[in-house]
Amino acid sequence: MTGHPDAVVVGAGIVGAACAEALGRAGLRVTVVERGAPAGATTASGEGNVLVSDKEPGPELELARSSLRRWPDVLRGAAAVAPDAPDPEWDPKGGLVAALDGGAEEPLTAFAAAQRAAGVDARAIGGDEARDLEPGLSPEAGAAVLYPQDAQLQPVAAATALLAAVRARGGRVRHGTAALGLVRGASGAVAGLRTDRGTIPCGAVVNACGPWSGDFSRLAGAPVDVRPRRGMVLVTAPLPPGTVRRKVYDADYVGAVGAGEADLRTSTVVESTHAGTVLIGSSRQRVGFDDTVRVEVLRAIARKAAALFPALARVPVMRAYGGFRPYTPDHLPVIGEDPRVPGLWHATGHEGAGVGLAAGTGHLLAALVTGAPADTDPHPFRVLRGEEDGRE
């Protein structure tokens, strides 16, 4: 790449590698910046899912349909430039959601039943058809849902592909890093970046820093309310093809995702990897960005998921993982250029559905960005959405 940047995209998580994959799918000239390792931190702590199951109808239930739609467009497209890279092993598997206690039945169906209404393919099912799908599943699961459209990748693969995509059409990545903050021309747009290794001159930055994305906001002097939220996942010895089939959780899991307060949720996620591992989850635990290992977490987690699938309490656990999710208040990501400095844009706050919305964040956020069309309504996400809403 000859000359300086259009845009310079801080973060090579999954969320920035889509942005800038499709910044210069667009055209742009861009670099990538990371401190770290590019996928290295709360990326390669995801469990690479792609789904609509966990989401209510709403701004957020759009961008995960939009995302679902062009993930396999994406990564045929970059494989197509950059045939080397890793393979994303992208799985449409679907997803399966079991009420294990009768009071949980009706919240369940009345779930899947709006759902269906805003166009998910949601399929109200009993427990005996349930265990056809899953033979593991507990003998207590009653009511389920299926759902066809859910998916799953290898999230560091994914963004490693992502990036050699960029990379193949004249961008950059520049690991180890640091953004410093912003230089701004006279009329107090971006000019350029400021990092630990020299000034990038550039038009637009983008923010799409992940839990570290209010750390960044303050440095670039334009503040979003994005808060580190802790999760762990343990991960078993391979087990049998089809031990478990698809992701499969506890009809529970929606509330945990929901929920805003700090306190510890734990709620049960079970999913099978290409390798033959389990991946089992999931907590929710607002501590700032202390990755200590605590004990009683992955405890509830394991004692959770054996009752959902009860083989599992005789299985080894190879290793727990631990990663820091973007969280914002109101649970929808921030998308869209800040109006307090022009060039400044931001695509965060995902959470735990980065892996998922990734692709529509890039498509929606390039859109804006070169005044294309997009096919998600832009204006929930909003960056001082909180802000305007308090002087109405």
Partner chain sequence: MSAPPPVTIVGAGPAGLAAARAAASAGARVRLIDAEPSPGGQYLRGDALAGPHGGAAGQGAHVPDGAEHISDTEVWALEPLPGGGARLHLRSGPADGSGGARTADAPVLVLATGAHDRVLPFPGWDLPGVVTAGAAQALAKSQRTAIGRTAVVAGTGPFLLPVTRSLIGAGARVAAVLEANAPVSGWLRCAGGAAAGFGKFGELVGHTAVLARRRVPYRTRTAVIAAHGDGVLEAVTTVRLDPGWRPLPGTERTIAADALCLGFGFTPRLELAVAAGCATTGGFVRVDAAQATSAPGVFAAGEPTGIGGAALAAAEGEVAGTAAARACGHPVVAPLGALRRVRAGRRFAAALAAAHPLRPGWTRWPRDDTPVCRCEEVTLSDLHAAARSASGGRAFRLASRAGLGLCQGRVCGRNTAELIGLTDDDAQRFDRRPIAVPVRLGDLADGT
Contents of the next structure:
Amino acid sequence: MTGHPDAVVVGAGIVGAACAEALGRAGLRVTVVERGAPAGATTASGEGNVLVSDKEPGPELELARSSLRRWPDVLRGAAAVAPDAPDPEWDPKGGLVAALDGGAEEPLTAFAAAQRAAGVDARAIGGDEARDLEPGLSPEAGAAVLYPQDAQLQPVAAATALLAAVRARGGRVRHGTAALGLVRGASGAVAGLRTDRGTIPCGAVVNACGPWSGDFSRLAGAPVDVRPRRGMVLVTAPLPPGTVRRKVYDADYVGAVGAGEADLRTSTVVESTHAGTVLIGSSRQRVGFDDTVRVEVLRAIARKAAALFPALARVPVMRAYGGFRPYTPDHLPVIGEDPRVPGLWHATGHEGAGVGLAAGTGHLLAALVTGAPADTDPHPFRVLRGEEDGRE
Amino acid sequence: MSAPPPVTIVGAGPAGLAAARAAASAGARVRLIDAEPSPGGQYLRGDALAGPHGGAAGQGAHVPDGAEHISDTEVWALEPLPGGGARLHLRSGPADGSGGARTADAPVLVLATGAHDRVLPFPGWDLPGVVTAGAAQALAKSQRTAIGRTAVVAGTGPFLLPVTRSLIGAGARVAAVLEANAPVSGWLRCAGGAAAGFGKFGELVGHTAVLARRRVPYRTRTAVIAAHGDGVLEAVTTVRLDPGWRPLPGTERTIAADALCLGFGFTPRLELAVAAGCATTGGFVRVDAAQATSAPGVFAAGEPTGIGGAALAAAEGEVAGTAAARACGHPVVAPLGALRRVRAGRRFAAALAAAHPLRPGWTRWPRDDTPVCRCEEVTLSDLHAAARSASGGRAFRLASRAGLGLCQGRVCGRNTAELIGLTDDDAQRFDRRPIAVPVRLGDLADGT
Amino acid sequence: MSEHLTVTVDGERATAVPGQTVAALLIGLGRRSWRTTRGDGRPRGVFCGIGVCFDCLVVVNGEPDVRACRRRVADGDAIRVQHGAETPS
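Mind sharing the form predicted together with the partner chain? What's above is the form predicted alone.
Next comes the full complex, and the chain you just saw is listed first.
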């Protein structure tokens, strides 16, 4: 042991890994604590989306654009200090959003125009041009928007690479270690993290527990409202390269991301992976931490995917998996210091966009911790914003 | 009062058929779901070909009168029902075709899903011509087809003998039978009283006699550790093993063969039981004396509860079928004979298993470039690289891609777990397969 | 009655028996492999023989990823080798 860490990040998913990597790059001594295996929960269930296409103009889009700019450099930097880590398969493949019926065309076009005004590369194209780009796309698709900036990476490999960089810079990653609560000094500020393997003295603790952030925040004595929202994805048998070229989704996607109901919502997202499989998502459902696979959910996903990509109807589905997204009532991440407990920071609540927002979140968190300038306005992501609003 | 629910049985092998007969004779309606066109499973497989001797179920593969035999049907997903039992998602019709999807609720369910051969990896084990013992057996028994002209049979366990006999029956020459353990004295000694009166013993003696008559060399403490050929199997390298299965240098021999049939015991088919919520212990479904699992309304019989062969499976099936009929509300008589046969069978199975363990020396057979996961072509060195970067769990599987192909880790799961030293929890992940058999997207979409 | 089935295997006519699996038909025709892996292009044929391993995949009537060991031959089937990953035609 070479002295105590400056900061302990709780949670070794993609957001925790990105925060730890950014803090380490900023010169802090970092320890990451993970109760299970790194990148083994929400991160291992994700599709690896790094998207601007599904974000309406506003703070989340700004964080997404910051993240999109940073991901390639962050991954290159990590590979430079930890060259043996796995390849995160960064792929700026672009996204294509298709309107399957006439009624969806106008809202999609309007949405894209607003994004363009906010600086997103969003190109409205016709159905035939869309089918030239994606030959498997439904003949029903009458209009589409092409988003060349959308990218994909392999989230487990990316998190693994970032954690390898943390270690390479002298940090530690302690998996199989559960965080139990904080140690607080006389002033009330954080003085350490209690774990099931002893106390780690430190001046800052970062809550990056994803869907379990609400639980940890209660253990830390500073509750934030982050809840699990179940999602399921289908995986096809490997298909030839080029079957699905971009991330292709139905124009109704945005509506589901914004919805807060417990009811099942599905929106069609189809994309291939480097391994040749095609991932077909996805559902959103508030069922707590119930991880039962529900065929009715899989069916709803399959039905809409077959409508969007009729060519996939005879392709075998070989796996289905689910995960939990960290959901906040206002659909914005929580990033910043907790005003109730100095030294407790949160970086959570990214719902289904954690991979896409992680690089920007790491940058923003490290800037806030060290007092360096940030390229994103942190105010919309502040802790306790709902409570403030309630008092106003 | 509504009519009692039927007893639904998945799998028409010895366990499922015995369950069907027991449930039917207790007065229950019986639905027997099976992937094959005719009943029998792997053990009671009949000759499937049309012709004077063909198109028949295997001897002893009798579906009771009145039972609904739902053949050519795979269960591709299973969901627990709130009141007990499970909802089965089925697809009927030509294997891996399109169409034929439907759903059936089974408030009382017997899972008799059997097992498949375990094969250990070594250089060349993915060459065409290298097959499981079960493949050779299935082709010989139901398709009158010999997998090759000259075969070597290798592995461990009593199953090697009937496979050898079937190969000879199908017209192949068996160049050698290689048993990695030294078990004959082992099971003669250990089985003791347990073997008395148990059918399997006499059967094994019969197989041995056929081998002797055909002068098939039978070697113990010997294994195949390499298969050679240009795109197809031409020869194998055999080696003597020490008691821990480490190859003894200098004992290599080459045998020309165009078929190599491998069996290192069996892996239970657990995915439906896991989906039903049945608790497992040591890689097998936990059952009580009535073959009830921890999941309400779900019974299990045969290899998923422990590898024990057809006679034990049939005895367990009889117990499970009786208990399932009782769960449906039918008065039953305790199947005392079957319960006794289950106890005796488990003793015998334990003795056989003790005589045919897998010894850790096998982990030295694969080389760095040997594929361990055949679907995703993941080599031993790929596995080690993934294990260095990912500490376990889903991250390890995604990093290595082992078990992420179409077979979903059925072939490589346990081998990977032992080669890498995965925790029990991580090893059990390979048995979680919410989609038990691939289903075409349109069929998934169309179901009700 | 023992009628025969007429099929094509890689475009050539072949005769099968009702009840025969595609794998048994192909082995009977002297074939040992009928699939190449999508990574290294290695040849594969029957391995587990009972529908578990998905190594013996073949294309039947334009539909890929069909287990030859489980699929029964039907009259008129067009059977061909599967090269790596394929999409239905």
